[in-house]
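Here we start with a single chain on its own, the form predicted on its own, put down as structure tokens.
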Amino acid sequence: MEIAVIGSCMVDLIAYTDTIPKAGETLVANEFAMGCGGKGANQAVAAARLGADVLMMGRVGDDAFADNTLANFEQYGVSTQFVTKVPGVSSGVAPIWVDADSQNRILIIPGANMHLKPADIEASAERLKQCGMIILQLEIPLETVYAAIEFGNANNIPVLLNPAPATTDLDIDYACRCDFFVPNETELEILTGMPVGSEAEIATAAESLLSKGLKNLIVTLGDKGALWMHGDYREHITAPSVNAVDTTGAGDAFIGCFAAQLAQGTGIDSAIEQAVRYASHSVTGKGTQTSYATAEEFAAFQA
């Protein structure tokens, strides 16, 4: 089946530093990069780099950044069919910094990928009524978001929405309509207003989400796993031990791989698992989307 994903598209500007700023100060980097990012456009590329269908539905700027972005999609396969430009207006982009213990800190101009509206996913419905499930991020407005998902139910295709960066102006029901719903422990934090320092905070935290109507409930939790809950049902999956070169991206490797395995017709549980591995997998190299590997590297690893 082909995955939709309604999601954003940004250029990552990666600085590698020892040590981050404070105010005031200026430092020396150690290393920079630029890629093509966006956690909608990331998640889209994971699940192409598996081997699935993948259609991506966003905006771009008229900048020197927007061919470089169609060209990133093609070049892993990824229909670029509604991914267009729009006249006068920039296209995203995430600064981001990672220090020397491989933790990440990103802001993110959204650009072009504000200009993707309701409207639109009306206009595509032919094509996405093909898809076998559509995929959602919230750096996209929040009327599409909601539009998609109305759009998701209304013809019986499954929706997952990736809670990120993740806001309080979020209308849970939209939420509960949604098959899965996978935030990191940050975003749970944000979103439910509850400390999430242990382990047994985290799953309070989760349960009052869960208790408010979700579906399935899915929280990364970086090197420690994923937690899932449904119904009563509760599990949690562990990560393999690796050695972190940079984080950057991994959510997005974990949405993009469980998406990839559901597609190819695996179980929830067994696609969680291999979401965590192929998410651990991607912390070991730098970059984003550069750092996503490719079925037989994947096999490689789990080998």
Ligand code: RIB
Second form
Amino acid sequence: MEIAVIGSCMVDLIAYTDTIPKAGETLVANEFAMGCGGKGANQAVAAARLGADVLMMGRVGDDAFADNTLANFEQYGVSTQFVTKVPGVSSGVAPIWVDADSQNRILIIPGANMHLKPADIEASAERLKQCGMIILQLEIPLETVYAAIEFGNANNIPVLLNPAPATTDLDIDYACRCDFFVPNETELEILTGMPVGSEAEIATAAESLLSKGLKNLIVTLGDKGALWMHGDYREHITAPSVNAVDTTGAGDAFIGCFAAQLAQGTGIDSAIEQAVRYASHSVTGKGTQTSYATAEEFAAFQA
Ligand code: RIB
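Given the form predicted on its own, corresponding form predicted in complex with the named molecule:
Every component of the complex follows; first up is the chain already shown.
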């Protein structure tokens, strides 16, 4: 089963710093790294690293970053048939700060990503119909996300929506048309307007969201694992304890692994368990895609 990721490509510009500067302040940081990122691209690469067949649909700019992004996908075996350049526009870029606690703060400048349109879904319909799952995030226009959900529904293709970055503009009716809705705690807070400072608050906010009519709600909880809810079923999957150095892209690692597991025929509960472990492993390495394990590396980590 091939996985279609319809989403973003970014260039990550990562600063590792003990302290985030205040307004008007200049500080010296420890280290800089540049890498391929974007939530869509990260999820595609994570799934491909684990052996899944992945088709990426996205837009890159008219610059040197674009060739690097295409070469990067090809290196990982991700199909780039529908990753095209937009003339006169810059590629998406993401300045990222990773602090001394390995926590990240991200700004995105979407650039070419905003040029992925509903017409692109139509134009690639015959190829997309061959895919067994569609994965979406919110770094492309909402109208394109909605068109992809409609396409998935019309063609009986399961859809996973990762509402990242979260926006209250998201029409929850479309979220309810997805088979899997996968926010993290921060996204849950934004989408519900409810506090998520404790386990009890997370559970209450998640119940409120699920009650809108979601099929499967999976809330990723960082080092606390993930919460899976559907119907009356509730399960908290815990994460292994690891030495985190950079949490950037861990949520994308989770989704890529989850999709790869489903594509292999794994059940949802085991797929979540594996995805929690894969995301945990990813935070032990620096960068986003550079921290994603191959199937062999992941097996060694689990052992
Ligand atoms: O989820 C991490 C990703 O968010 C980064 O790679 C960055 O590009 C932003 O899209």
